[in-house]
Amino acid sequence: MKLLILYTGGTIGMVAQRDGSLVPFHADALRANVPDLVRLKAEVEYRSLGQPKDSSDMGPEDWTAMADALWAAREEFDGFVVLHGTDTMAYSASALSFMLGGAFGKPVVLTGSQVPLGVLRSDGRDNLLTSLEIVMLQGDHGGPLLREVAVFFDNRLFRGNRVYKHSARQFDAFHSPNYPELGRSGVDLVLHRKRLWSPDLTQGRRTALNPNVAVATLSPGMTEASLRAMLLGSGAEGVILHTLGSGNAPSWPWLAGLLREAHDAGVALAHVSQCRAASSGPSNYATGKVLQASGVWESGGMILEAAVVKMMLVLALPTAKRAAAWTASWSGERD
């Protein structure tokens, strides 16, 4: 079995020097950090795409660069791994799960740590070998058990697509409130068979984005002024609105005839709850009702950070088919 572990950046990726500064690490390090990885039943290959990044510089750019790293990989090695700063994982994970579409049909794991592998304490050494070992576990297909995008962090693997960064402190740093974890590491390595998802492998991969996608998060007093601001002036061309409880809108007099102006001028309106426990379907509040009848799509159990990823490769669509792609569930994404 062949699996390769390949490193973007991030707090993972740093090991010390004599002086006790930090810098991004090379293949010897990581064997120097992590000799276990000899242990493993595997031949395991490393390699970088391109100069490290702290993740809170990644975008639509790199994680086409990731997407295509993996594809042109694929027929080479039955797993992947993935080192990834924690500040902008849940995005890139998204990203990934969409862009490569069904016909991947191989794990990918997504992990890093919140303290530098380098660093004594660190978190990363056990993160990087459970997500190695995930990723080599097999299925009674034959093939691979896991077959999705999934990110592993502090002992629970969660489905790529579901999760938010919940706390820069604490080891278990990723949380997945609208959809259960995985898998669990303990003593046994445990993968909850019916919670993976079954990938459509006739599913092509998705590579066009539109990165012109704002969020406006709505909230008490907000003027009308500054929503249409975000709505209309800033030359948006999707909008993810972040609104209240279980889909809802304040009762604004002036909301309504907003949000239909902004729809007749052609920007993608989709609302997500700011709840991160929700889901933003079909609301019977009259002020939830607005959103609907205003033309607003509903993202049932999304998470933010998936939503915003989605709107980008929707709005790459023909204007005709983004409302069917929103409410389509391109890879366990919804409810």
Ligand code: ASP
The other form holds:
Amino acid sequence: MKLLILYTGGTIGMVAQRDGSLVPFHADALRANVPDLVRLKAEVEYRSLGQPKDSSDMGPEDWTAMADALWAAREEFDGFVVLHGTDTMAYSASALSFMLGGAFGKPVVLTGSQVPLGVLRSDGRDNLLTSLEIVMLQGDHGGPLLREVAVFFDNRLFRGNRVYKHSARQFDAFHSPNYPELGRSGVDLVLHRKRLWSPDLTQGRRTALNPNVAVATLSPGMTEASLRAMLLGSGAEGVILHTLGSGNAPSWPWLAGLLREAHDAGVALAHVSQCRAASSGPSNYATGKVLQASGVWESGGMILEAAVVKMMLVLALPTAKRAAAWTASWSGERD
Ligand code: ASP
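Please could you give me the other form, the form predicted in complex with the ligand, since above is the form predicted alone?
Full assembly next; the chain just shown is listed first.
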């Protein structure tokens, strides 16, 4: 079995220099810091995706580069572990899940760490070694058990397009409030088969992105002028309205008219709740009805990070196809 570690940067890839300062490592340092790699019953190759980056600097071009690198290596390897910074790991995992499409059909696990690998107490070693073991797991029919893009962190495996980074302090950096964990590493490494995504192998890659997306957070007391500036004055072609509770918006008398104006101007509008554990389906509250009535798409349990990336991909589609594409589940990202 052949596995690829694709290193993109982030805290995990840091080692201390003599003077104590942290710098990104190279392949030799990986083996030196995780000597147990040689005990895996697999051939492990390591590749770097250009210059290592802090993931706060990652965006659509990096997602494309990652997806291209994984596709180029698809035939050669049986499983893939992407080492990535935690700050935008949720965005990259969502992007890869959409961009690789069902046809990729092989396990991709993103992981990283809160403490650099070069530090004794690093959580990176376990995260890396267990991620490699996960991509090695075999299903009943000889192929890989996991055939989706996942995030492994602090002993838990999640669907990649369902997570958000919830902590910059604890080892359990990621939560998946609207979809249960796919698996857990304890004494045994257990994956819940029924929760795993069965890819449609005929679903091809998505490559075209339009990054012109903004997020507008609705907050009490917001003025019409500031929301108008975001919806109509920013040039954004798609806006995610960050709404309240189970997909509600304040009963501002001007809101419906403004949303309609933006909609008629061709701005794609969707809403995701500020409440992480929520499904922004059709709201039962009067305060949510204005969104439905104004042509704002509901997001059915999609997490903000996945919604931002999906909007970029949806904007690359012809206008007539966008609403249906938003409402469809591409890679298990929504209910
Ligand atoms: N700023 C770092 C990054 O996202 C944090 C981390 O990796 O944990 O690249």
